[in-house]
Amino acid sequence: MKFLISAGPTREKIDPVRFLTNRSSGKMGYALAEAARDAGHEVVLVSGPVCLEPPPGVQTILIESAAEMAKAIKTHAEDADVVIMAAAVADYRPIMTYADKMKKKDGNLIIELERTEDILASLGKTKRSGQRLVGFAAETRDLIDYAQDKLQRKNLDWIVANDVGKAGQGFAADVNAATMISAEGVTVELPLQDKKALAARIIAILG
């Protein structure tokens, strides 16, 4: 099968030296790409800025912004059998950006933000018959409630929910725990483990 996987954060430019981003390291998405490759699948990985080497045997597309992520994902989604959106895509971007570095001034600075495209929701609306769409829910409270709501609203087949508020797991860590929930109501608990092992379990369930 063909797997399309997104990973890492996005960066939303303010000026040539400043941007908005988040704490995603890309480790989970890269581990998923490697696990899908090792399972014998064709893999396309769309990655935001991370400090990781592209996995051998995986077509890796490097992007920076949410808009670039959306374009790359849509280009490859049509013929993908499984789409896994593990990236932490920015929900907002600055309305105005600056060609030159902003200079510090007295007083506060207000940066007005606008919504970015909801890539996962767009994929849910255009999902073809037989294609499986998998989202991630990284939450700090009410994990299962938020994950189930996201699963339904965005027309997903599976969602992988993980608590990023717990110390030592989730963002930037080498280990994670998760709960997988399907659209049919199947729940799979994945205990705390190395992200590579966790990725292999997720791919096995999907494959």
Given for the second form:
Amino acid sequence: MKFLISAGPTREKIDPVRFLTNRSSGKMGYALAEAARDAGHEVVLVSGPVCLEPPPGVQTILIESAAEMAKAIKTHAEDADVVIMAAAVADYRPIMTYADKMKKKDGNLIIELERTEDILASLGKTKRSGQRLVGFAAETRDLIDYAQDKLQRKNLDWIVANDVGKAGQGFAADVNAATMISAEGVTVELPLQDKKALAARIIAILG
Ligand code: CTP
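Same protein, the form predicted together with ligand CTP this time rather than the form predicted on its own?
Next comes the full complex, and the chain you just saw is listed first.
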């Protein structure tokens, strides 16, 4: 099968030297790409800026912004059997990017932001029969309720919910715990474990 996987953060430019981003390390998405490759699948990985090497045997496309990620994902989604959006895509970007480095002035600075495209929701609208869409929900409270809402709202087949409020797991850590919930109402509890082991479990459930 062909797996299309996104990983890492996006960068939304303010000016040539500044951007908005988040704490995603890309470790979960890269572990999923490696696990899918090891399970014998064809894998395309679309990655934001991370400190990880492109995995051998995986077609890796490096992007920066949410708009670039949307373009790359849509190009490769058409013939993908499984799409896993593990990337922490920015929900907002500055309305305008300054061509020159901004100079400071007295007083406060307000940067107006606009919504980026919700890539997963767009894929949910054009999903072809047989294709499976998997999203991630990182929450600090009401994990299962919010995850179930995302599952339905974005027309997903599975959602991987993880609690990012707990110290030492989730964002940037090497370990994670998750609850996988399917559109059919199946719930799989994945206890705290190495992200590579967790990725292998997730791929086995999807593969
Ligand atoms: N996602 C996406 N495009 C975006 C934002 C998020 O495809 N512009 C995907 C992520 O890759 C992830 C899922 O959607 O799989 C996360 O859902 P989202 O609603 O963005 O979660 P939050 O950013 O936590 O948003 P909310 O404030 O609604 O909780």
